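Below, in structure tokens: the form predicted on its own, a single chain.
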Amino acid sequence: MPPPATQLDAFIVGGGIAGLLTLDALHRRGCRVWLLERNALGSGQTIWSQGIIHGGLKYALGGEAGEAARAVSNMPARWSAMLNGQSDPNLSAVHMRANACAVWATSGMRSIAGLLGAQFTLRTKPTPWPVDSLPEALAGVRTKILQIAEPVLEPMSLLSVLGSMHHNRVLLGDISSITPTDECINVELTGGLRIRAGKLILTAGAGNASLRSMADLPADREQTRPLQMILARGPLPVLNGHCIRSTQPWLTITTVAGDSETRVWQIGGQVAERGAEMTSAATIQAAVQNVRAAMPNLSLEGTEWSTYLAPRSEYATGQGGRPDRHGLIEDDRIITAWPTKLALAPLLADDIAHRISANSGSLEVPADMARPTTATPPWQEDRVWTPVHSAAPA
């Protein structure tokens, strides 16, 4: 006879930031809840991210605080409270890259006007960067350098802290079947473990579509927007911030912790979005040119460059554009969710938690079951690195 099913209030599939924060929220509400991860915690969008807790700057550059800007406007303060240990979950052990981002514009009038417009519309407004502590990388920049209270965290550290916090509620495995009934959702894992859950929560990013198909739900509620991120490593100064061109973040740069000889920059923004349609070599060449233009006094001697594809899986908007908020679909007992951005994950967790009642109390995953490790960040993977001289324009 098959083993009896484990009874849960909720079963979460997908161990990125959305799944882990939802697990935390439900556990604190007294729910009997487990999380299943197929690979490693955060593999995919969370570990690919730059760790910036956006406060709406990139959405307000046109001078109007639209829906997207309003959605994230309170998120830096909420994340800061968690990162300072002042609210749950206590994330004070998470390693930080920076407590604020630098913001500067190219010399074009539209860029400067866009940045000034954002200052009038944002709830958390950019302020002048103190002249006695300007980032080394921005020496020689002729436009005003501002700072905005957008914390920057280390995604791998965030995943590790949350994974350790909920070690006894997380398991490694894969799903072989999903069978909805009027009373519950029956889930069977490869290996024979059976789950009987009041709610099934899908937070698996790009994996949501196949899971929905397994449950006989439409798989077309998800969209993918491509992105090719750039990495630079070498004797680079610490920099976390945005260079604005026209009304768009032209370059968004964050610095991985390390000594002065081995620092790594993650580079996103327009150059990464356009790179989605280019080869890696062409994307690197464009990134080198853009960095030189944005920071004219910065030496790139001794640096190496690489790229990685980081497609963004999101709730489908119908037009293919970026969603303004997190996405959530509730199909009876199955909830499918996408956070849209790292910053919005706590709001998504709240939204899900308010839909689920606690009936059973806490239950730990048996100690003999496998647990997922934390995902490896892109710069620690085996990859081809290009010296800057071969990527520079002729």
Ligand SMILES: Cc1cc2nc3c(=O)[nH]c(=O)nc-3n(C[C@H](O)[C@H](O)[C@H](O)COP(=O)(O)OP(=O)(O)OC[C@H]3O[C@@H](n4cnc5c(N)ncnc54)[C@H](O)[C@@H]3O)c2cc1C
The other form holds:
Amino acid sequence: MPPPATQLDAFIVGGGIAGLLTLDALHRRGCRVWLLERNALGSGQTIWSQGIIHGGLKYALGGEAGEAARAVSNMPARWSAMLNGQSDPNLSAVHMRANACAVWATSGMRSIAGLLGAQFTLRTKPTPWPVDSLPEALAGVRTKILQIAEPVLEPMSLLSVLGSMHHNRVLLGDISSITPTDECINVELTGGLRIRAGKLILTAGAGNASLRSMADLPADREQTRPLQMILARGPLPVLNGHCIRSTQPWLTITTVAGDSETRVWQIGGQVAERGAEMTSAATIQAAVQNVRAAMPNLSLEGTEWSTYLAPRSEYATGQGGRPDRHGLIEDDRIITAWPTKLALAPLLADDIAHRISANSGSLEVPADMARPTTATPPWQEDRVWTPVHSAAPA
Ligand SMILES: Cc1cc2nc3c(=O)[nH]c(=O)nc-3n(C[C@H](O)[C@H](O)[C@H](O)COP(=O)(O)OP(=O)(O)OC[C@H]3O[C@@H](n4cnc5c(N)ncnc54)[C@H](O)[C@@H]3O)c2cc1C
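Form predicted together with the ligand structure, per the form predicted on its own context:
Every component of the complex follows; first up is the chain already shown.
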């Protein structure tokens, strides 16, 4: 006789930011809910991300005041309340990279006009960066330097805080079958554990498509937008911010905490979008040239550079463009969800929580079952680093 199935109100598959915040929201509503992760928590987009809680700069630069801009404009305040411990989940133990981002434009009328336009469109207006505390990297920048209320958090710390908070509701494993019935969803894990859930919630990022196929649902509801992110390490100053060129965040730079000799910069923005169609060497060369142009007084002496491919998995917009907000598909008892941005994950969790009314109380994963660890960030993995003088001679 197989062991009896574990009865849950909801079973979440995928432990990135979407799954973890959904787990938190459902648990607080009194649901009997578990989360399954097959690798390490956040392995995929959440650990690759820069941790910026966007407030709409990208949309404001393009002059958009629509759905996308409205959806993100409240997110810095919502996250700040969680990060300050003033609302649930209490994320006050999460390490912060910065409380605000710098914004400046490359010289050129279009870039400066784009930045000026954004100042009018943004809900929370950027303010001039106080001259006595300008980021060291921006010495010598001739255009205005602004401060924008976009907190930057450390994604690995975020995953680890949420993972520890819900340690007793998270398990490591893989699904071997999904069988919907009229009353419930039956899920079997490799190893034989059986779950009988009221709802199955798929927050597996790039893994959603194959899970949907396993449940006989169409697997064409998601899209992938590629990025080749750039890493620089060495004697770099702390910088978190966006350099604007031609109404686009051309360079979005975040700094991983570390001492002054071993800091790591993660560089995204247009340079990483374009990099997706280029080799790693060509992407590094373009990034170094862009950094030199954006920060004329910054020395890159002693730095080393690398890249990582980081496709974004989102619900399909039809035209392949950036989705406006989070995406959610409800196929009877199966919900498939994509947050689109880490910043938007709390809205996705609210949306899912409102669709599930249950109060069976909590149930802990048995202590002898394996639990996932937290994913390792790209700069801590084995990779090739190229010294700046061979990547792009000055
Ligand atoms: C390079 C990059 C930078 C970004 N920067 C930002 C930023 O600064 N600010 C921002 O707001 N957004 C940013 N984003 C977007 C943001 O990272 C994503 O929208 C968000 O992290 C997606 O979270 P997720 O939980 O849906 O997916 P993921 O983080 O990809 O998590 C999915 C999880 O599901 C697991 N999984 C997959 N298949 C299975 C399976 N069959 N069974 C069990 N588990 C499974 C995976 O192992 C993984 O842990 C960035 C994205 C990228 C790629």
